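Below you'll find only one chain, the form predicted on its own, shown as C-alpha cells.
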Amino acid sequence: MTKSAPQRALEKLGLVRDIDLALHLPLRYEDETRITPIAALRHGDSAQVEGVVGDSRVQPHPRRQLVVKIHDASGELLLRFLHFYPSHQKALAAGARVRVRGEARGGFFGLEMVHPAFKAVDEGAPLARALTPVYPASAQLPQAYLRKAVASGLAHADLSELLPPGTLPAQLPTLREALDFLHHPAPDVGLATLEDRSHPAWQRLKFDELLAQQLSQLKAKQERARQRAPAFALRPGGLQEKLLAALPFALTEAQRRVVEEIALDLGRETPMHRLLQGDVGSGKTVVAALAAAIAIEAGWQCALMAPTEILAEQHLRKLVGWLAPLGITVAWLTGSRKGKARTQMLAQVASGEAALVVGTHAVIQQQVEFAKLGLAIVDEQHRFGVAQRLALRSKLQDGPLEPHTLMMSATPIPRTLAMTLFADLDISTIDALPPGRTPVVTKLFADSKRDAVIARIRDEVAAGRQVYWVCPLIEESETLDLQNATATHQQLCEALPGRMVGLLHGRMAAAEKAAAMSLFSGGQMGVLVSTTVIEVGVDVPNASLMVIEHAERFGLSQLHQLRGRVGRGAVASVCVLLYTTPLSQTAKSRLKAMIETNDGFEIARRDLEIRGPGEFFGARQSGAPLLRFADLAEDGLLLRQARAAAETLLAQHPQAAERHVARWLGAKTDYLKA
C-alpha cells in the first residue's frame, strides 16, 4: 500500500513507533483558551479573538489581496490575505462567524492581522481547555495532521514506569504525567518553566534522556571488555626504546604519561578503546608511534588513518623519517593512489611485510587486507562520518581477536561531554606543549587594514620567514571560494614581486598539492595561501604569521586549529584574524574567545557553549540526535544522576536498563559505538 505525503514525512522525521510521537514534543504553545475583546489589543499581541465577518472582498491594487472586516461587540479588526485560496473566500463570507488567532499590527486603517490562522465557530463554542502545541515539523507535515498523530502515539505508547523505586531523583512526575502535561500544559502554567525548560515535567525527560544514553554507553564499555585482543608485552631494550633513543627530542612529561598509559592498555587482553586528546602542536603523533612501535614489535600490524590525504601525509613524512631507520616498512594508501604502486602496497599489507600502514579513509576499503592487524589508530576521529567510523570497527572485527584502537582529537573535550558522548572511551590527556613553543600572539583586523597586513608580510619574508593566508571554505558556493582564494594569491603575487606565492585548495590533483606542500615545508615558497585543507597537521617551524580571511565565517576550534598552524618553532609568531562587517553576536564571541585565549580546552569549553553539543561534534552527532533535550551546559547535575543511576541499573537491574535504552533510542544504539 503506498504510504501519503504526511506518513512519509513522519517517517523522515524518525516518528515510527507509538513511543517516537509521545516524544515529540512541541517546539512553542498558542493559546487558545481565551477570547480577547478586538478593543483590547495592542500592537505586536499575539491573541485569539472570536467576531462575525462584516465585510469580504478581494482588492486588485496594490497586489491581489483578500481584505476581510470582523466585528465584535467591542470594536472591528482587518484580516489581510496576500495568498488566498477560493475556500478562504468560502469560509469568510459576510455573515460568518470565526475565531482568529495571529499578532496585530497598527495598519493604515486601524489594528489589522495579515495571514492569521482562522475557523468557522458557532456562537458559544467551548474554548480548548490547554495550550495549544505547535510541533517541529516539515513543508509537507501539516499541523493538523501532527497532532492527531502525536495525540493516538500519546495514547498507545506503552508510558509505563520501567525505573525500580528510588532511582529517579526526588520530586519529579511519572513519565505518563510528564509528557501529557507538556503536551497539553494548562493556561495557568508559567510560560518561562516551559520555554527554559525547567519545569519538573522537562526535568524527567531530560534525566530519561540522558539515563538511556549514559547506558547505553556503559554496555558498549562492558561488552568491549568480555572482549579479545592480543596482549604485547613492552620489551626492555626493544623497538620503543630504540625509538625513544633516536628521537631527537625528549618526551614531555605529559607525552610519557600518556605512552605509559597506552602501553598499559596493549599489555592487556581486552581491546583498547582509549582517545588520546592533546592542544594543537602537544605531540600526538609521536606518541602514536610508539604505541605502534609496541604493537610491531610483537610480530602485528599498526593502520593509521587520518580524515585527509595533507594530513595522512604529514604523518607519513613524520613515520617513515622516525621509523624506517629501525627496519620498519611503511605502506601509503589513499584514494590518489592508482595503478601498479597501489597493487604493490596491498600486496605488502596482505602479506605482513608493511608492519605499519598510514592512509586515508582508503585504508578501510574492501580491497585492504591485513595480514595480521593488532593495532588501528584514528587522527581527528570526530571528522569522519558515522558510517565510516562504523565501517572501521567492522573491519577491524576480523577473527577472534580483536584490535586495539586509539583515537587521536586536537580538539580537547569539555568534561560534560566527555561524560556523554565519550563516556564509553577512556581519556588520555596531553596537557602540556612541548618546550620552546613560543604562544601565538592573535590580532583582530578589519579588512579595510588589509594593506596594513600586506606589508606585515612582506616583513615577515624579508626576514627569511613564512606566511599563511587561509581564505574561508563556503559551503554554499566553493566557486566563490576558489575565486577568493585566486583573487587573494593573485594580489600577493603582485604585492610581492620576487617571492614565491603559492596556492592550494581542495580542487587541486594530489600531485599539485604534494608540491605546494612541499616546496613551502622546504621554505621556497615564502607565502601559502589556502582553503582550510591546511587546518591540521601541517608542520612548518619557519612559518611565523597567519592570516585567516573572513575569519567571522569560522567556527572556533577551526580557527583554533589553524592558528596552530603557526607558533611551531622559537620565532615569535602572530595570527592575524581579519573580519568584514557587520558581526553577528555568535562572530563577536568567536573572536572574543580567540583574543582572549590560547588554551585550547578554554577554546573548547566557550565552543561548547556558543554551539551546543550538537554541532561541538557534528560527526558523531550524524544519524543519532542523542540529545535532543538534556543541555550540557546547563543539565551538568542530572547528569552525574543519570550516571550513578546507570552504574546501579546495569548491576542490579539489567532488564530494566535494557528496556529503558530500547524505548529511548531504538535501533539508534549503533551509533553510539561508532
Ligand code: ADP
Contents of the next structure:
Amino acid sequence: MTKSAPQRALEKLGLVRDIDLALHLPLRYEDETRITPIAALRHGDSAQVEGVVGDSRVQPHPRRQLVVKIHDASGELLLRFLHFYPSHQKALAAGARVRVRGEARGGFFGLEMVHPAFKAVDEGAPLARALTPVYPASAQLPQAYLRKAVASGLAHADLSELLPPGTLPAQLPTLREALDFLHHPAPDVGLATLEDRSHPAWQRLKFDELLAQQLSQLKAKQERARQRAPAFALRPGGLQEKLLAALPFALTEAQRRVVEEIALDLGRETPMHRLLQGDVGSGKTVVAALAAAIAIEAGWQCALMAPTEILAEQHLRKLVGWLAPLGITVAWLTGSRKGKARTQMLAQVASGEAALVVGTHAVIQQQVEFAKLGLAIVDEQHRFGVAQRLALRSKLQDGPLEPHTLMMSATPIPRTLAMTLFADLDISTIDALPPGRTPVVTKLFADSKRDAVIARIRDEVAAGRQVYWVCPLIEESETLDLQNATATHQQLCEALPGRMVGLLHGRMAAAEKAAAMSLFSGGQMGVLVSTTVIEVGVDVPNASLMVIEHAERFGLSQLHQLRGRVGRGAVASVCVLLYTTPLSQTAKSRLKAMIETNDGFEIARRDLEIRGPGEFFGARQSGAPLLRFADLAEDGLLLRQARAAAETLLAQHPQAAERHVARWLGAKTDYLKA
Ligand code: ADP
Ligand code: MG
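Now that the form predicted on its own has been shown, please provide the structure of the form predicted together with the named molecule.
Below is the entire complex, every chain and molecule, led by the chain shown above.
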C-alpha cells in the first residue's frame, strides 16, 4: 500500500507509533473557547470573534486584496486577505456567519485583522471546551491532519504507569494526566506555566524523558562492562618510561594524573571508554602519545584520528618526533594520500608493521584494516557525530576483543551535559596549563580601529613573532557584507611590504593548505590570514597575536578555541576581537564572556547558558537525540532525581526500566550506545 504525503511527513518526523504521536506536544495554543464582542477588541489583542459578513469585495488598489466587513451586535470589523482563492470569496460572501481568529490591529478604517483564520458556523454552534493545540507542522503535513493523528495516538497509546511508587518525585501527575492536559488544557489554565514549562504536567514529561535517557546510558555502561578488551601491562623501563625520559619537558601534575587514570583503564580487560578533556593548550597530545606507547609496548596497534588533515598532520609531526626515535613505525593516512604511497601504508597497517596509524577519521574508519588494533584515540571528539562514533565502534569491533577508546576534547563538557549525553563515559580532566604560559589578554576593537590593529601587527612581526588573522567567510557576499579572507589578505600584504603574509581557507587543496601551514609553523611566514580551518589544535608557540574579524559572528566556544592558538609559548599574547555594530544581545554576551574569562570550563558553562545544549554540540552535526523537553540549564534538580530513579529501577525493577526506555526511545536506543 502506498503512503500518502502526510503519512510520509509524519514518518519523517519520527511520528510512527501511537506513543510518538502522543509525545508530539503543541507549540502553542489557540483559545477557541470564548468569543470576544467586536467592540471589546483592542489593538494587539489575539482573539476570536463571531459575526455576519456584511460586505465582501476585491479591492484592486493599492494591491489586489479581498476586504470583508463583518459585524456582531456590538460593532464592525474589517478582514483583509492579500492572498486569497475563490474559495475564500465564496465562504466569506455577504450573509455568511463566521468565526474569525486573529490579531486585531488599528487600521485606517478602525480595527482590522489581516489574514485571520476563519470558519463558517451556524448560529449558536458550541465553543471548544479546551484550548486548541497548534503542533509543529509542515507544508506536507497540514495542521488538521496532524491534530487528528495526535488525537488518535493519544487515545490509543499505552500510557499506563510504569514507575513503581516511590521512584517518581512527589506531586507529579501520571503520564496519562500530563499528556491529556498538555494536548488539551482547560481554558482557565495560566498560559505562562505552559509556556515556561514549569507546570507539573511538563515536569512529569521532562522527568520521564531524563529517566529514559539515564536508563539507556547506565545500561550501555553495564553492557560495556561485559565486553572484553586486551589488558596492557605497564613494564618498568618500557616504552612509556623511555618516552617520558625523552620529552623536552616534565609532565604537569594534571597530566600525570590523567595518564595514570588511562594506564589503569588500559590494564583492565574491559574496554576503556574515556573522554580526556582539557582546555586548549593543556597538553593532551603528549597524553595520547603516552597512552599509545602503552598499547604498542604490549604488542598492539594504536590509531589516532583527527577531524581535519591539518590537525592530523600536526599530530603526525609531534608523534613521529617523539616515537620514531624509539623505533616505532608510524603510518600516515589521509584522503589526499593516493597511489603507491597509500597502498604501501595500508599494507604496513594490515601486517602490523606500523604500530601507530595517524590520519583523518574518515580514512581510517572506512578503508583501513588493522592487524591488531588495541587502542583508538579520537581527537576533538566533540566534532564527531554520534553516528560517526557508532560507525567507528562497529568498524573496530570485528574480533572477540574490543579496542580501548580514548576521546579527546578541548571543549569541556559542563557537568549537567556530562551527566546526560555522556553519562556512560569516564572522564579525565587536565585542569591546569603547562607552566610558563602568560595568560592571553583579550581586547575588543570596533572594526573602525582596524588601522591601529594593523600597526600592532607590524610591531609583532618586526619583533620576530607571528600573527593569525581569522575571517568568517571566504567569498564576497553582498548580503552579509563581510570583509572576506581574500580582501583582508590583500590589505595586509599591502600594509606589510617585505613580510610574508599567507592565506589559508577551506576551498584550497590539501597540499596547498599543508604548504601554507608549514611555512607558518616553520616561522618564515609572519602573518597567516585564514578562515576557521585553523580552529582546533594548531600549535605554533611563536604566534603571539590572534585577530578575529567579525568576532560577533562566531560562537563562544569557537572564539575560545581560536584564542587558544596563541599564548602557547612564554611570550605575552593578545587576542583582538574586531566587531561590527550593531551587536545582538547574544553577541554582546559572548564578547563579554571572552573579555571576562580565559577558563575553558567557565566559557563552556556560559556557552551552554547562551545557546542551550542542542546548539552546544551542534544538533545537526551530532544527530544525537537531544532532549526535547528537559532543559539542562534549568532542570538540574529533575536530572538528579532521574539519575537516582534510574539506578533504583535498574537494580530493582529491570522490566519496568526496559519498558520505560522502549516507550521513550523506541528505535533510537542504538544511538545512545555510541
Ligand atoms: P592541546 O591540549 O590543546 O591539544 P597540545 O597537546 O597541542 O595541547 O599542547 C600544547 C603545547 O604545550 C605543545 O607545544 C606541547 O608540546 C606543550 N606541552 C605539553 N605538555 C607540556 C608540559 N608539561 N610542559 C611544557 N609544555 C608542554
Ligand atoms: Mg590538541
